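Have a look below at one chain only, the form predicted on its own, in structure tokens format.
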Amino acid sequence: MDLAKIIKRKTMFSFEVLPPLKGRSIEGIYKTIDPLLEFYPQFINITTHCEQYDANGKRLRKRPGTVAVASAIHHKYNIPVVPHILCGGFTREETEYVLIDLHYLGITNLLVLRGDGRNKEHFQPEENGNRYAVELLHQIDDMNHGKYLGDTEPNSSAKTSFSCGVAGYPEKHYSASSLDEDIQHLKEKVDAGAQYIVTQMFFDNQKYFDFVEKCRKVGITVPIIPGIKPVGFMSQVDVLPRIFGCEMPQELDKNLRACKTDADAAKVGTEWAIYQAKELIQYGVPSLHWFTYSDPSQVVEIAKAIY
């Protein structure tokens, strides 16, 4: 099913799972995803994680799988599945093989983003690889008109039939110089196909509705899905500032750092999130979108207070 013909009805329920670990088994993404189908969840999405480096320059894969993963959920949820298709860490013939399998497998839903590659503060991409998501997207978009690498004309028999989403930031990407250049720079994706927006987690709505405002005055028209994560330990007030590049409101943090264990800290984030998401909903957002984690415990009691 083509994500984007669904996103118009009334807010959703959707969410983000992580591959599992090298090694580990998938059964652990089940049990993420069974508490949560009570809610009835119109997609699932799937991060991709490129290849790392260890203290020893070794390079390593901690989380492989995604299109197996994406496949397994497709087939035994009969849920659409949104694998995440990266620039960083891939050639864009690596790229073409994971869309082909992709496509083979019946999984056309797809979540472009540059991703941070091996260097989060100077992003190089690989040899032969995507510099940038709206690159990514023209190489889909090539593959959707029958053209692939090395090809001089399209062949119609070979199209492939992706919808794309892209990925926007409230409070602005870590590597645009405002917030201004950041949305022109989205508004290039959705020019070049994108079909919606998933935003980075953000903790004040305001930022959410700004953002929301600002796209549409340069003429970005497609869904804007708010990206939600609850808040679960007493460190994440620090951490995920720090590496989300998202500001804690001052009661939300000043309260974080008034607890005492990562239970209280647990309680406080979730009753956050449901004031976040009750509002969001009132407001009319397209779906709520949890990044869980592979933790579904937060989002079960969440979703309860607000479904």
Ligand code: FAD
The other form holds:
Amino acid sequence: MDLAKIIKRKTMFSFEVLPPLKGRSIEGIYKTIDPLLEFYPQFINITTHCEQYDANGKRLRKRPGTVAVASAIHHKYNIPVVPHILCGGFTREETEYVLIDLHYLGITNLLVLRGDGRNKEHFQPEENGNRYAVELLHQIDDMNHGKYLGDTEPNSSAKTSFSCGVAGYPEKHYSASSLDEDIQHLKEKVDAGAQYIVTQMFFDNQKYFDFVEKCRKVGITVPIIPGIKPVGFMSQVDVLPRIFGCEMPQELDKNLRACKTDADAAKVGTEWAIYQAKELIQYGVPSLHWFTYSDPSQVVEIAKAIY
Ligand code: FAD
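For comparison with the form predicted on its own, provide the form predicted in complex with flavin-adenine dinucleotide (FAD).
To see the whole picture, the full complex is given below, headed by that same chain.
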């Protein structure tokens, strides 16, 4: 089924998982997914771990295997999968090979991202790699028209049929000089073929509502799916805003700082996420997309309270 069509139907439930650490079994992913099946996830995203470099400058990936994990989930559960495709760490040629593998496997829904790469402040693409998500969208669009690297003319019998989502940032991407500028770049991604947007995590729903309004004003009409992360540990009160550029509302910040244990913090995080989810459903969001990662327990508790 085409993801762009499903997400127009109702408030859906979706989540994302990480590929296992190198050498670990895929069973851990199934253990994350199984408890969430009762909420009928309409799609499952599989992240791609950004590249790292060792002391000799050699490229490493701690969690390789996104394509194989996506295929395994797709076949085991028959639920649409959405592998994340990155610019960072891949040449255009390597990207083309990944896309060809996905095409052969019948996996056509992608979340198209830049990634952060070796230097978060000054993103460095690989030599002959894509610099921005919009360039990667153009490469995918070329393949959807039957045009591969090195071709001068498209071949109409070699078309792929990828459908792409992209990332949006209600509190602006960290390297953009303003939210308006960031939204202009988001519009470029939609104009380049992105069919929906999944947001970075946020804890203040008003930030999401304002973002949607600003997007609509500049002519972005595609669905904007909120990404939600329940706080699970005391340390996340500082870590999440720092890493993901999302502010904690005063009340949440105060309640988390009053916690004495991680279990207390998870309780506060769960209650906050339930409140966020209920308000977002009332607002009419197309889907609630959960950053589950490797532990489904909190999302199970939240989903029981909201569905
Ligand atoms: P882009 O859209 O390329 O934007 C990056 C920056 O460049 C922005 O500041 C933008 O305003 C600016 N910009 C865009 N186009 C232009 C242009 N043409 N000229 C000048 N400036 C421009 N990271 C991972 O490594 N793996 C994952 O699996 C992953 N999953 C994610 C899932 C979601 C839902 C989200 C929200 C993020 C995810 N990320 C992931 C993080 C993402 O890779 C980073 O946030 C990255 O820094 C930006 O990616 P992007 O696709 O938004 O970049």
